[in-house]
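Next up: just one chain, as structure tokens, the form predicted alone.
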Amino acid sequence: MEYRALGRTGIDVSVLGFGCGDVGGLIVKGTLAERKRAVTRAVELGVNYFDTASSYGSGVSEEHLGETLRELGLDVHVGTKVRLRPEDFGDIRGAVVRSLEASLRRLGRPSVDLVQFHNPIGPATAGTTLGVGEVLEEVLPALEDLTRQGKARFFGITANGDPEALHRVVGAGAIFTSQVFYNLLNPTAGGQAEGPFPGVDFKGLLPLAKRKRVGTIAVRALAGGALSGVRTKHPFASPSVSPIGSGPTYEDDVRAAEVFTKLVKDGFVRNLPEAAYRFIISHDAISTVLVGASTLEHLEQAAAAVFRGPLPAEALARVNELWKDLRG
């Protein structure tokens, strides 16, 4: 397994971290067994990095992901998010702390290596969207209050919303992390491809982030599922996926990926999980890229696709063609 800098934490984190939400759902709705051999196998496999949220499973992912690392007397590093209600936004740095803190109970933990506020982030407060204003005015501050305090080590956000506000949060320098929507149906985040594409233009979040240091963490590797080659889903997995950053419905996803089975073809891959997972670490502002797994068997095709490292320069360009025909 490979491990790269997590921004400037000081913190190593494998190339192919453990997500634990509702796409994948193995940590949701899996039972102990289930659940204590995928955490088993993935530090097996290298893995250092597992990442969880409030709202995953309404806090079950928390409970379980908790329950299981203290089953097995794992010593890893562990992020989850905050998620706020348009109701708490009148107290914002009140609600933040109260949701960590409950976050913590179900973890069945002091603290985290890093929390991340997970509202979509706008110029201005509209549904469960807030401002960027009072991102950088209230809701730093108060993730920073509890770094302070020792509850989390770190804080960052999920880069989910107005792709200005997004720049303006990760250009203040502040924040340690971001989480980033960066895979093949729209690479904008990366700076280096032409669009348009299908969904939000990230603008090259990535090379910004590397600039100021911050730490990313790749999500919807394979966009919802869209990605995955496959078009039935496991129980444990969610059964309806809104696309984020990409196409405008899922099904629309899923066509569009069709056309990088022309990498499997053209002898790159194996098959469209690995040229989803290798053309993100590809990128060299990407620290780690999460895997949403149901079964044992994601974890593993994960795993051998980070193994065989980055895609070669003749496979990228191949890429860009490709990009070509989707935009057409």
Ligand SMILES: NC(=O)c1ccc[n+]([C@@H]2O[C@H](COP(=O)([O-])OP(=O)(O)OC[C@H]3O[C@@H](n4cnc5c(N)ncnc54)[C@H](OP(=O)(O)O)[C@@H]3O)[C@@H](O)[C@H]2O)c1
Second form
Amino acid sequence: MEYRALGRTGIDVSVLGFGCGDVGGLIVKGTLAERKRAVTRAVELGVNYFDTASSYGSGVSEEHLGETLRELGLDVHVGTKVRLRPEDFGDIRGAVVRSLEASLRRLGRPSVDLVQFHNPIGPATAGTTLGVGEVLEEVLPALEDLTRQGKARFFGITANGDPEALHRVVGAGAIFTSQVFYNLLNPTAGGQAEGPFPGVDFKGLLPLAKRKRVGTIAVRALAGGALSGVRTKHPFASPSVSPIGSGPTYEDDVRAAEVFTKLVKDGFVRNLPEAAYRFIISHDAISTVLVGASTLEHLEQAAAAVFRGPLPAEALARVNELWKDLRG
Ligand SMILES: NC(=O)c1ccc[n+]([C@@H]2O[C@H](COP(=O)([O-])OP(=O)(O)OC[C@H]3O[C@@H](n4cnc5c(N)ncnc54)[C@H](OP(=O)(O)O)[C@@H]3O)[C@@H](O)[C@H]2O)c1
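For comparison with the form predicted alone, please write out the form predicted in complex with the ligand.
Next comes the full complex, and the chain you just saw is listed first.
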């Protein structure tokens, strides 16, 4: 397993991380035995980062991950997230602290390596989106306080929302990490691909993150399953997935994903998930990409993909051609 610097945290993170979210669902819905098998195998493969959130399974993901790591006596890096409700916007600092303290109780840990803001960020507060001003003046100082209290080692955001607002937060240089939506369907965060692409134009957020030594965690590597080449959903998986950063619908993503099967036909990769994961780790500003597994096979396939390393130049050139087909 390759390890990469997680920004300026000093953590060398495995280039493949383990997502504990609802979409794959293995940690939320798996039995303790299934979870122990998956986490043991992940660590055997060299995975050292596990990504959860207070909202995953309405807290069950944190409970299950904490229980599984305790049962196995494993010491790995753990990140969780704070998602604020509109009714929390009147007391942002208090709500941030209360959220992480509740997460630590569910995880059964005194602290986490990473606490990440989970709400979309926009030019102004609206619905569940928080305004960039409040994020810079309220959320980040509250997250920083949590690191001073020893409840988290580092803090970060989820780069979802308005690109200008996201560039302001990453550009401010206070955060240590950012979850980034970057995949074959929407590569705009990479800053290399000529658009337009469906979804949000993240306008080269990754090179900015690199300049600011902000570690990046690639999420939705398979666009929620659309880039898996498999139409059926595992019982653990979310039956329906709303695109984030791509779309407009999951069906649109599945149709768009088909163009990349040519990479398999051309012999560059063995399957679509391999193309998806290797494309992401081909960007030097990516620290780790998360697998959202429903099964052990999903984990094995993701590991086999990153073990083959970044895509070679001729495969990346082919991807560029396929993007043109996609736009065509
Ligand atoms: N910060 C944020 O806002 C945010 C948002 C999204 C995700 N995340 C993090 O990123 C992690 C991964 O993202 P994600 O799970 O949402 O999306 P994803 O990785 O793009 O897709 C996961 C889906 O793909 C399918 N799949 C995975 N590997 C496969 C394989 N090898 N072959 C076939 N199908 C495969 C899974 O099972 P099925 O085929 O059974 O469906 C699952 O439903 C999450 O667990 C979470 O930790 C963070």
